[in-house]
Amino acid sequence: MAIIEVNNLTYRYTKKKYALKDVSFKIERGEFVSIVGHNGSGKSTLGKLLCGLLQTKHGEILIDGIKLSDDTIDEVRQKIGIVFQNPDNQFVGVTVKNDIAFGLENRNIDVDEMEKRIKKYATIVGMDEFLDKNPENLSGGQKQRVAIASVLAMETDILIFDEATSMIDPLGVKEVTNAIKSLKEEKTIIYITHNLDETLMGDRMIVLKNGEIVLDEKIDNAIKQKDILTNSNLEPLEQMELIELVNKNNLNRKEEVEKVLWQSAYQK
């Protein structure tokens, strides 16, 4: 049974303006499934739809078999968490130490337990010599570091990474993404984003285009579909516009030039 299964969900802000149009799509547990599209193309919309920040009106959101309802949203949360575009949104404690515990101690944990999944996953992020820092003086790939390992630490069996890069430099990019990547086939991940670059990462890519699904693929492939990516106002990845130049010219080697090209995406 997929750990995610969304059946003709339809959500709108006001009477006329549609964020999602009848979308449906299943997410296996353990699959790295990116969410891509341009601004206003529902992507964001969906996430908070799946962890109950916005409520379900049309159609139906089932988490792990659960329909999500005000009657099991609280057992939803247990198994979903969610990462925000802007890290400072999201801190409460004074140190690092205290933010990572702070939703732990909301569901009662054990403290010894508590100390050891603080320890666990500040380690996993990357983080483990700043717990006794104060976020505001970390660079903004800390911040969301630290973000995510107190999502972590709630260790739900899904993660929601809304846009979790768009604010930091990139350095700090690179050291969300890393991080990101260490959880694959630990965690189902769900991965929003407008940036194709980081679509590389998953094994599937889901691409919305004024509320609608226009695309859903395995990433190998789905890269590959320059006219609908092109025409959902998303960046083709600079490997495509050389792929392209090179079949457009009688090159020797082509299917080598070809391959290496693509090689080079996926080892970014």
Given for the second form:
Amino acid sequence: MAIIEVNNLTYRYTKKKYALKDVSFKIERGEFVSIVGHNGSGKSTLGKLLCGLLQTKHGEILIDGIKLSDDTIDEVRQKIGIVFQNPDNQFVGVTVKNDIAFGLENRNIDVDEMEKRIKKYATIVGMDEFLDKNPENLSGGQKQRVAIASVLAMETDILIFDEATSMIDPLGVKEVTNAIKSLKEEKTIIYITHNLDETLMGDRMIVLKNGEIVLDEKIDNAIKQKDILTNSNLEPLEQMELIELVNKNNLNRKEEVEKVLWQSAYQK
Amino acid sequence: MNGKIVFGQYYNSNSWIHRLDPRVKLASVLLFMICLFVVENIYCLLGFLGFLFILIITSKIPFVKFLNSIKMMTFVLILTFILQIIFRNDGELLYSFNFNLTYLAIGIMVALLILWLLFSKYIKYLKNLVLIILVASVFIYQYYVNFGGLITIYNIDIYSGGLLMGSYIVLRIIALLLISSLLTLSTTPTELNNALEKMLGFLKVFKIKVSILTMMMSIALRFIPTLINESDKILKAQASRGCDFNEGKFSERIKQIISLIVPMFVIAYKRAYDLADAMEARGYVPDRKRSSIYVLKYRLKDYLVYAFDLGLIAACIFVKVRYAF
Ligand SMILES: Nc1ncnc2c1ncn2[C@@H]1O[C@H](COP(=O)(O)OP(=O)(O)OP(=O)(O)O)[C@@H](O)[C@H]1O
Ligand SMILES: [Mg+2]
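Alternate state requested, the form predicted together with the partner chain (shown: the form predicted alone):
Starting with the chain above, the whole complex follows.
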């Protein structure tokens, strides 16, 4: 049974414009699915719908077989956690420890268990030395790793990352993506991004355009659909362009390849 | 505003006072304040102050930190003292000063006032002291000089009662300032908030949702440094466009302040919106039972402090009853 099943999901913030339009897909347990799309394509809306922050009557969402609704929302939130884009806006606690504890306190988990989990998950994201620090004094990457630890500590099966790396510096991005990769084995991951490079971490890619799914394939196939990707206002992978260049000029000797590659580099 | 805001005065020197249970500290400080108002005996007050100094010394917090809070109140303290001296006339007459109010003296006062208004913004250090010296010199002048068109002679009488009451009130305010500083210097805002949550638990009986109140408090605490950073950024941005927040006419300053407040609200709104989502996603439901990572547990020394508190209030009541009649 699929761990996530979305059927004919439609959502509008305002009467006129659809943020999501008739979206359906299934995600199996343990899959790592990237959701890409241009600005305003509905990625965040989908993420919020999946964890019940937004609700709609149009279409249904099944998490681990449970239909998402007001009555089941508590149960579903035990299975799904989300990390948002802006690291500053998801800190609740005044210290790292405090923040990781927040979700656990909400579940009424006792102190010993809390301490254990805080230690464990802070170590997993490499923030165990910062437990008593004020998040205000951490770098973007560190903050985002704390946010991940906070969600991990709740021990949900599914993790959603909504552009979790888009507001931090390149070094921080590396820290965060490494932390996410290390979770691949145990969790079902939905990774929302507008950067095709990052989708390579995943097994599968779903492309959203103006609230509709225009592509849903295994990553190695999907990444080659240049037309669909450029049509969806996504920047194709550099590697794709280079391969195309090599093919187009019918190159096979090393010197030729080098020459053309340099030419194209200067043209940019 | 640049960098002047110091948020949370907490000074960690890890003394026995720092390690006390915050509930004990909060309760004791409240009790101490009540005692300060109950006793009306200058010797008891001096005793309290002596006791406070012992606490301050054992807290290992530099005394300068305490002086800062008193410094902010200097003006109020001096004013209270002077008003008490001038207007109370019980006890015995100690001194009587005759002052000559002359046209020349009024002229000098006006001139000094104008000078003050013009130049005070260039005085960087000890501004209050300069002001006090100026005011004092006006009175000294009136005491010694009697030419220049005498209008009237007035006198200020200093009675022992006024002196006593003045110093009594000033000492009491100082004691209040010291004890509250001791609390905030030795306890983090979060600890205080937790103590409040536990201590106000009884309000549940009256259907007051304490957990929501303290959650609001802790979010406010969490947001303050963020907003300070944010306002700093905006100020810098405005400054780079040639907008100086310390200069300009009143109407300009109002405009400048609005140019700070509006973006601040926009940012705060966006943050609040996001944070609400983050909290909900992590399972926060207002007023549902939650556990707490802070376990407050009384230890022996906490009980000892409570016992001491009881002794103190008993002694105060005793003194009050005994010497009232
Ligand atoms: N709170 C809201 N109120 C009204 N309209 C909204 C709201 N949030 C999003 N929208 C609109 O819904 C559409 C989808 O927005 P969404 O945030 O899901 O896009 P996104 O793919 O996450 O974009 P981005 O890459 O900018 O994060 C957009 O047209 C957006 O303007
Ligand atoms: Mg988004």
